Amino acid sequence: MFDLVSQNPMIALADKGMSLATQRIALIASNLANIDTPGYRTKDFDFAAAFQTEMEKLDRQFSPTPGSPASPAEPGITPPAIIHPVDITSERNDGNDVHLDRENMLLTQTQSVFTLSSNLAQGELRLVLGAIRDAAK
């Protein structure tokens, strides 16, 4: 029987979207539950760069090149690497550089995207119930 719905490209996208935001939005609340431990240093990761690793991972996986056998879905995302963004110049005196107007401007881009890839999800689920329903018509 063919599956609906792991076998959607864009589900699996909106999946990868997901867990990327999800994973930053953790690092965010950890940098933000840190902002006064002095010598703390801000986490974050590269979410375009990661999100393009799991694009190309897919299409690998949904859009073979000519030739080649389709990719084996991979599970899960890629643990994208921590880095330390911000300048050295932006730390306070106690050596602690976590802002909390730049955490809550990434948190609301990351919410952003968790909501862009849900609605996407939820789209494509919509469709799948109806080709289901007009199937048992």
Given for the second form:
Amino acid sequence: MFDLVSQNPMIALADKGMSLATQRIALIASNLANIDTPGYRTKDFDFAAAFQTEMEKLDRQFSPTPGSPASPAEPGITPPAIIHPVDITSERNDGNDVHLDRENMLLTQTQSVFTLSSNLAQGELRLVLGAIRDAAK
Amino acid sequence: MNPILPSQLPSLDALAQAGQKPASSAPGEAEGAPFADVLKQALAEVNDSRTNAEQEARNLISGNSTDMHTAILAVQKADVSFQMMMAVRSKLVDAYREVMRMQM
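I would like to compare: after the form predicted alone, may I see the structure of the form predicted in complex with its partner chain?
Starting with the chain above, the whole complex follows.
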């Protein structure tokens, strides 16, 4: 009942956004760490598709279709499928296809998604806190 | 940035109209919407603005849209509407207490 994260749509949304962003940052970090490893292939996942999957789960939870009961909140996120996004032809002689520029760009992009999500969650939590304080007066 | 006028807040319009008595109505005649309906409509509008803010946030995070200002504005609008609703609620409760304290 008092579970703010799974009961508030905005906080749940920001939660999923932050979880996925964290996973992607971990993958980018591992790509960067293996930039000199022979035969290493760049790992990534489709952020938009993974986020969409989570949003569909949230939709089922918050606005169930008539006839089917509301599904309970599912903790955690579905682990997104790891793909190798870089074309095999662009690998270097040692079989490694990590591109520093690509990883840097994705890192910044993902960090901004994380910051945005955390700001949204903060704002929403502040609103809830304000409502609680106001009601307790 | 332009200041947000009170008339742009969704919950205010209906309340402002409810406060104005129609000039041409005879006493005892039904006057406009019942107060409960006005309140319900205001609440529904606050809820809509929050749903809208959530949708904008979704679009922004998933990368479907890149205009951050639309999402931030929607979120801020929902915030202000919600706080407005809380303020109106507090005033209503205060008014109720005031009436309860009245000596007959």
